[in-house]
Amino acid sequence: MDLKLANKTVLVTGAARGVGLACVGAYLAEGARVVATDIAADAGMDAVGALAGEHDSGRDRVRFIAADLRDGAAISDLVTQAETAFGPIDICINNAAVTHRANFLDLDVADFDRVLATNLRAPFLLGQAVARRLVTLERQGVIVNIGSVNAQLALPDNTAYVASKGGLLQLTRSMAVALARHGIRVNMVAPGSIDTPLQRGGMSRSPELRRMVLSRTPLGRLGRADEVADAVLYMSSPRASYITGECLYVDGGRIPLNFTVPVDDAALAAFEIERDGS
């Protein structure tokens, strides 16, 4: 299926690894021009550069710009630099996020503020900046916010992250209804347990934790970053032209699950083999 994304200008945040990096590769494969950004300057430059070399004319169609999205001025500069590189932004993917685990009673307000600054305030500021330019230029566009199943599901030791993702869901809905008259669609893609370095690092803490993660996922495995990227591509494409204000969960069936499911020992063994070989 042709997603009609060739020559679109796409901005992807949190692009140094995981889902963000997978989105960069997916858009390059569709013929889009991509501005990738991350606070991790060296890692982002290396990862995006290596990925660009895997696609035809990839190095001509991608730019990496280091930016701290907690800084409003940096966001404004990022939008300007993106336009200078490839023209007006057609699609904005708000993927950058951080987490902080702590018992609720011990959670420091500085850590709470830091998580919300990256996970909620930055998507608001960047989405607003991109939308303002689209309205000024009288262009239609798309914003996709990368959320989480934790927009609905709570965690006792990750309060700030859960609050940020719940807020992002409502921000997405509010943006969608506010911007619809301008021809700007806004949706959220919400992953479950995805096979990223962060997820594997957490699951590596104990066999019990690995079994617990798989027991809450009916499909019985971790998702892949490219599976999330595929959902992002669809939601940002003209194929989804009548969808706005929605959340697409890419979670292996976790949201509707009311009980745990049996865990296949082979899936646990496969995790161990892949982890040890990585």
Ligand SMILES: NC(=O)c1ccc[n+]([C@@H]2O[C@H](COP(=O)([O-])OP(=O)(O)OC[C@H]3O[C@@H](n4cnc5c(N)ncnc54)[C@H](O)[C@@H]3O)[C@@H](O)[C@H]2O)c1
Contents of the next structure:
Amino acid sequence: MDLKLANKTVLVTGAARGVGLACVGAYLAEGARVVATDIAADAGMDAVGALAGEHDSGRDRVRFIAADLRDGAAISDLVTQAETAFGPIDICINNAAVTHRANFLDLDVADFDRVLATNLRAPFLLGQAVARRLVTLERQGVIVNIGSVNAQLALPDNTAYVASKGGLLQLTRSMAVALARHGIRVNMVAPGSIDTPLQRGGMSRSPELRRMVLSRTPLGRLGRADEVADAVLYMSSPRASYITGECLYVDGGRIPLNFTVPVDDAALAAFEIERDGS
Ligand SMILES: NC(=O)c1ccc[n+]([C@@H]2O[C@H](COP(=O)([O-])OP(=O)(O)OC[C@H]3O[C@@H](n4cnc5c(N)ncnc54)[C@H](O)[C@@H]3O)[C@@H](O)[C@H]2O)c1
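Could I have the structure of this protein in the form predicted in complex with the named molecule, to go alongside the form predicted on its own above?
And the full complex, kicking off with our chain again.
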């Protein structure tokens, strides 16, 4: 199916690794032009540069711009630089996020603010900046916010992250209904447990936790970053032209599950071997 994304200008945040980097590759494969951004300047430049080399005219169709999205001025500059590079942004993927583990009773307000600034305030500011340009230029566009099953499911030791993703879901809905009359669609793609650096250092950081994660995953495995990217591509494409204000879960069945499913020990062992060897 042609997703009709060729020659679109796409901005992807958190693009140095994981889901963001997979999105960069997926849009390049569809013939889009991609502005990739991340706070990790060197890692981002290297990863995005290597990926660009794998695609036809990839190096001409990708720019990496380092930016800390907690900084509102940096967000304005980013939108301007992206437009200078490739023309007005058609599609904006708000993917960058951080977590902070802490017992709720010990959670420091500075850590709460830092997580909210990255995961909720930045998508608001970037989404608003992109939407303002689209409205001014009388162009249609799409914003996809990368959420999480934790928009609905709570964790006892990651309050700021859970609150940020819950807020992002309502930000998505609010933006969708506000921007619909301008021809701008806004949706969320919400991953479950995806095999990325964030996951390996977080919910899957020990064998016990990985077993727990799989016991809550009916499809019996972690998801891959490219599986999330495929959902992002679809939601941002003209093929999803009548979908706005929605949340698409890419979670192996996590949300509909009550209680747990049996864990396949072979699948768990395979992940352990692959993880320890990586
Ligand atoms: N991996 C999972 O299991 C999982 C599950 C649910 C939701 N998600 C969501 O998917 C998205 C991507 O997750 P991932 O696993 O690829 O994460 P990741 O940690 O591998 O990558 C996140 C990227 O965001 C960048 N970033 C962090 N703070 C930034 C800032 N202030 N400015 C600019 N860039 C910044 C990081 O440098 C990093 O490259 C996130 O929104 C995350 O919440 C992931």
